[in-house]
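First, one chain by itself in structure tokens, the form predicted on its own.
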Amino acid sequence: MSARATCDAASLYWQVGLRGFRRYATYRAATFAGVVTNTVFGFLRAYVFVALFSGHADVGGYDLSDTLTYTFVSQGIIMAIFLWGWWEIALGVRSGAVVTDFSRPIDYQFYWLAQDLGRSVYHLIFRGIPPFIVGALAFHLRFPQHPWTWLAFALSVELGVCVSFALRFMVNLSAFWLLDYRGVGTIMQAVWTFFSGFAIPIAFFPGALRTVSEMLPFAAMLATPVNVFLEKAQGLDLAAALAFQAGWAVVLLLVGRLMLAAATRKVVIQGG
């Protein structure tokens, strides 16, 4: 591919993304519900954790106040990583939409992927922000001590949303051969609903559960990017925790595009 063509790609994903913010930046009354319903969940778990930590002064290597900022943080950014519901593909291939987005000369996963990151932003930013604040003006909350902290919170965040669009990707595919592909994604939502740490901080999960979670591309979406925050990794580690989400988020970029040539292959097979 010659530069200029490189520059044209880049720039027509640079325009996919803008959409998807401008998309979701039109629908303001369901931002504000949204922000009013997060932080109200936020409420409800931190005084589930107050009530857990007054019998103890650490949980796994965390205090009061680091599972207060988890799940603060975690409540912030679990629209930005979109963890339910999201069916759009899934739709297009039962209407038959999916054939003329097939047609269309743009890469069909690096679309849908560029949207996202698009819509993650407007989400980390206007419901994200809001539900932190009110839970710092209640509670004592942790922020990052080194400035470099908020850097590296904000790209593993987006390297989250990567992680989650993949597994969202194929859940989605998977309509190509289920007729009902609902019941999969709903498997799959509180797979990685319990995985990710977003219900219980995986730092609470007891020995070997612990370890095979930390493991999985689930820890990558959710709780690696809350870890960053509190700063539970520096350097080197730090490093290992954003490669960690990239490893995971380029194998499964790849597996979705190998479902994607199964099911454009269904596609030609079905059409004739």
Contents of the next structure:
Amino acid sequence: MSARATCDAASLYWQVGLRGFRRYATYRAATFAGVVTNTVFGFLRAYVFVALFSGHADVGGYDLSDTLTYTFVSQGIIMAIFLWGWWEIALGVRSGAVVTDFSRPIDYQFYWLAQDLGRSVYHLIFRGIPPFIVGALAFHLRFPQHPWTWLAFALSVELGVCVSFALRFMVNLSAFWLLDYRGVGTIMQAVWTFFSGFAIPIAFFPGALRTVSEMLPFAAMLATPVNVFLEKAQGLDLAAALAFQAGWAVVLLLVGRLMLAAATRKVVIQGG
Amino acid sequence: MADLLSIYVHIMAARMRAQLQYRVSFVLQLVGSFSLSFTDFAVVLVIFAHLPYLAGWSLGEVAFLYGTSYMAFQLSDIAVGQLDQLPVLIQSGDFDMVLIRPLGALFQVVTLDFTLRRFGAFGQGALVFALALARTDIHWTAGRVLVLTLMPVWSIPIFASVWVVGATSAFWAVRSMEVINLVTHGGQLLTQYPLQVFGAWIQRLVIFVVPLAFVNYFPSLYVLGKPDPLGAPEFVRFASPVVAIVLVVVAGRIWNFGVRHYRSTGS
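Moving from the form predicted on its own, what structure would you give for the form predicted in complex with its partner chain?
And the full complex, kicking off with our chain again.
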């Protein structure tokens, strides 16, 4: 690809991403309702952890402040990561709209990824910051010591979004083979609710479960960004953490492309 | 009343048959509902991997709260969870149609669907409850057996009434529903744990304002023979049926008030 073509493509995806951002920015009331929900659930979980720490100073290398910070940061970024309920592609497969999308002169997977990244930036800012601020007013939360941690955190969240998107893309594509994608979708949601460290930090998992969970791609979705925020990994460890996320993102996006190729061969367009 | 019941059974049977048409999809949805709800108990298990008692409650005792809460909530959800669709009905104008039919509006809304897949989450709660019975050494008396067997009689109406009151807000502000939904879904999380875990303002809220503490917390103190660290008087443990009756009456009034103030979107 020439420099000019690369530049054009980049600008196209930038525009798609911008549309993704604006699309969600339209629904202010929904954003407000979501913020209230995440904040209240943050409080309920925080109280359970306060009770857990009444007999401990340290659980899995976290103190109470770490854990409460983990709770509110994960409630804040959950919408950016978008663990639940994204079925746009699957619905397109059902309605047949997917065929129109396939015929567009733009890469199908990258189109949705760009849109999803744009969306995630909106959700990171407007769904992420308010629950954390309210949590910080009520509990002692930990703020990053180094200014560049904020940057590393933002990057880590977006890498987490890439991993999450790659997985959601595959679950959505399963609609090409399955009559009903919702069952498989819900089972996958259960897997990533627990193994991403959203329900409870992976560091609290006992023994081998923790070791294995830390290597799975689900950890790259949520646990890694939150640990970056907590400055659990610095210097080379931080680079390794980001590389872990990027590695899974690339692998899963590639698997998604293979699935897409198989799905494209399967498409039978109903006339009409 | 008998007529209404027979209509209810008819509609629900039809909705159930529809869902059972696609066996594989249905089984996958059941498994999905079971596994997603199980992540809540996985959290409890991870917590108890680090300590023997949470706020003075053993794993078996917390499982007792968890199981009773889950089963009641899922059955309420199956019964009235369709109320979550009310804002959609109002926005689309379809609620007008509900009002001209010769059946109660609430009855029609709750019979919009019958989410059979939620029996997956219910089964998960039942399994945890069985574990609770195996792990706790309850000193069974006639009174305790009676309270335990009667628990669904008040716990389901309490959850359902809260749902109805929350849904009624949709007649005034379509978006308020999502915030009020918090009380139902947040209530499910809250009632899984001993009440003393939560902050004082939450305790007061669920005892005096949205009386979710009467779903299972106070009755469980009696069944498990535990002292109440909140220092509530003894009779509170048996107050749940009264709370449920009052709540059902209040919720019914509020719903009727909401329906009377309904203004169509005109579309």
